[in-house]
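A single chain, nothing else alongside it, follows as structure tokens in the form predicted alone.
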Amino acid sequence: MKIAREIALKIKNAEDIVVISHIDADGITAGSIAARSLERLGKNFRIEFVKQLDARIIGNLKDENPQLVWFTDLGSGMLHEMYGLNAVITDHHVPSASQVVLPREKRKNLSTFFDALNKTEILQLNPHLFNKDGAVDISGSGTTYLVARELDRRNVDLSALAIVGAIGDMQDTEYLKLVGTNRILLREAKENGYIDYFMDARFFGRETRPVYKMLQYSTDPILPTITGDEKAAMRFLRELGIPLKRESWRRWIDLTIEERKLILSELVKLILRMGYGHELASRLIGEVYILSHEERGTPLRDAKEFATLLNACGRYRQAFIGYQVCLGDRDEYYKRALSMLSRHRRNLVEGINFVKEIGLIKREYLQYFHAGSNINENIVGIVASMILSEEGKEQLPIIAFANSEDGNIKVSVRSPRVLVNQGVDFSIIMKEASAMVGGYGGGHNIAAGASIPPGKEEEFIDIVEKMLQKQLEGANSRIS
């Protein structure tokens, strides 16, 4: 791929590098994939996770002045941010409508624009560049990985951090695989023996969880009368002849085929003999991924897995941990990163549990709550996508609001696919609307977020479902 080559090119050409990536699972591989990429290469660089790319950390670069930036899953939407800032993107996320801008006092003469022009040249990889959605065709792990190759054809070794950032960033849901250029990069850490993957129960904790815990926690997809209740899930096994133990509780890696196969035929007749149909159902087998030279039975080898791992270190600041991880630690920060699993899981069961405690606010074509403290702002997205999982039927998106620790009001919102495939587009409505009263956002079409001032909340409700209707009248008009 040529702009590949073109950021490698860049990249060898500069001795001082610094490496800014995003603080989730996918942002984190990128961020890994980078680094082990310019430690082969004997660069001087740091590394630096944020939650937020703004004009203040921007600026900051600006004033450190190194000789280049590399910006990993996040810099498209702030392109219009980075003049006089020599600077390279691997990302892929809706990029800001307008490219570099010069400022009035740059534009006095021809020969003064065009120099700087040449200056602030920043070159990006980004999917939507190229027609393709970045929620599903790659990922910012990915196209991290790309330029890497371009660097060093030992890279490839990397290519096992781009699948799990993918799997991450939830690229895997849509098609219950990966597709389009994942499908690319999944080949080739096939054929290096990075990665294994073949059809199997898409249950979370496959390597780890106890197979009634895993049935227990399944919200992708919602498992009737059984989703949330640890005894139900018990008793549904036992029905089934399927012992829980032996010498310890049994996992899904522990059973044999036919004791699968039994369980996901029952699971499928329940869902159906409940009302919740085939496409429900079809959602309960799906492609899994395995690094192949990970530990069997460990949060390491199932890349999903993996990826939430990564995840609890990012949401708690703690992206370093992951980072650590990923660059091959399997003692002090492995056992660090399990400690920050524990915690990220014991705090995803009291969110919901709170959002049941105080309740939905519902509206016509969208439901909402506010946790306020009682939910850490880099979680209550999630917490929002186990409660719509939760509800099965229900086809209203979920808009989640949380105190944040800047003053503002964090706000995460999660569609239900059915509303993505009729045309509706969170990242643009969050960030048309957030930008209306005064604050930021972006992200994808099925999950995107935004920040807020405080006291808006109501306001930004309006708007938010003024949009959405808007979009679905328009794709309705099209239908017919």
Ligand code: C5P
Contents of the next structure:
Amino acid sequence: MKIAREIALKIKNAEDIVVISHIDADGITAGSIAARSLERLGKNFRIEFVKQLDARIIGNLKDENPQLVWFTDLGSGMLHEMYGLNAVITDHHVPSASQVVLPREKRKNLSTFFDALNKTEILQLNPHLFNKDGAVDISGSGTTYLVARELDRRNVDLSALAIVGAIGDMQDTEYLKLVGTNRILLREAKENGYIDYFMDARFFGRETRPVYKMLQYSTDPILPTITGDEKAAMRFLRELGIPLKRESWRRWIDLTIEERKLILSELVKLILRMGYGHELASRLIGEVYILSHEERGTPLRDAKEFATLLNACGRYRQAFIGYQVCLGDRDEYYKRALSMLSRHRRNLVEGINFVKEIGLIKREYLQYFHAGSNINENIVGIVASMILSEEGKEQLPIIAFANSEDGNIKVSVRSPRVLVNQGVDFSIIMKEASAMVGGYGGGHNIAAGASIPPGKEEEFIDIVEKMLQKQLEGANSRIS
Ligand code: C5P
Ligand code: C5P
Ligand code: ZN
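Switch from the form predicted alone, shown above, to the form predicted in complex with the named molecule and output its structure.
Every component of the complex follows; first up is the chain already shown.
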């Protein structure tokens, strides 16, 4: 790909590089891919993981003035702020502009105009610039990998991390497998022996969780009468004659093929019998991704579990721990990552329970909740995702509010796929609605977020609902 080669060339020509990446699983894998490639080139670099790329961070980078900044899994949404930087971007978020915009004061006279223009050179690799959907086609770690493989053929060993990043961003959830450009990376990872993939149960925890727990915690799909009920999960397995324990609790990977088939076919029957329909039942099985070089039965073996381990670090300001694990640490950092993982799991369960307690407020086109300080702003989006996938068919998008440590209100939104297919785009809604109340936001059509001033929540919800209604009406008028 031409742009990947151009970016690679620009990186090769720089000596002093700053990598800025995002704190979630995709951001950590993207940053690790960039870092390992720079290490192999023998470059001087430092890496920083940020929650959100804002004008302040970009301002600091302009002051620091490194030869080159490499933004991974972020950057495109802030392109309009980047005049004066020499940078490359490998991202998949909706770009705010197709090229750098010079601010009005720089455009006033020719000398400041050319000065700013000369200092600014930004190359961007982003699926949106190829008319691809950045929520499913390729992730931030994927675009970063496309550049890494142009830098050095040895970087093909980083292909597994690109798959973990895509899974971390849930790019397999629509088609129950990776598609588009991700598929090209996947084949490359498989051909070189880094990833294996096949059809199996899509449950989280195939490698590490006792089977009854895996079923008890399943939210995609929700298992009627089983999800959320430990005793019911155990009973279900016992009634099928499946021993729960040998020397230790049996995991999905410990079961025989016959046992796995029996469980899946009984779950299909259960879902249909309870009236949840074929579509939900079809979500039981999908493609799963195995990191062939990782030890069996560990959270690093299955891409979904690996990604969760990384989120468990990054979303609690410890991205560096996950980064070290991606680069190969299986000692001190790995241990710390494992303990972050158990805390993360507890927080998610508590978060979901909290929302169930306070209840979602339903409006005509959307539903929302305000977690205040009860759910960490960095995981409130994951909680919203999990609740949405639990809800079954008649879903409305979920808007979640949480107090942010900077005094503002964090907004996360997750949309049902059907609405996106009808033309809804929450990256636009978040960007425009937040700007109208003095905040900022963006993201993807299906999953987006914003930061708004406290006290503006009600006004914001009204604006979001109107915009959503308009997008839906626009879609309907196009169809009719
Ligand atoms: O910032 P970033 O692009 O990495 O975040 C993407 C977010 O979108 C993730 O939290 C991911 O879980 C969410 N997502 C989702 N459903 C999809 C695709 C992405 O909830 N189908
Ligand atoms: O934090 P959360 O997982 O809900 O973020 C969902 C998506 O919205 C991510 O892609 C994130 O980068 C984006 N987002 C944004 N601006 C914000 C908050 C989130 O673009 N202020
Ligand atoms: Zn991403």
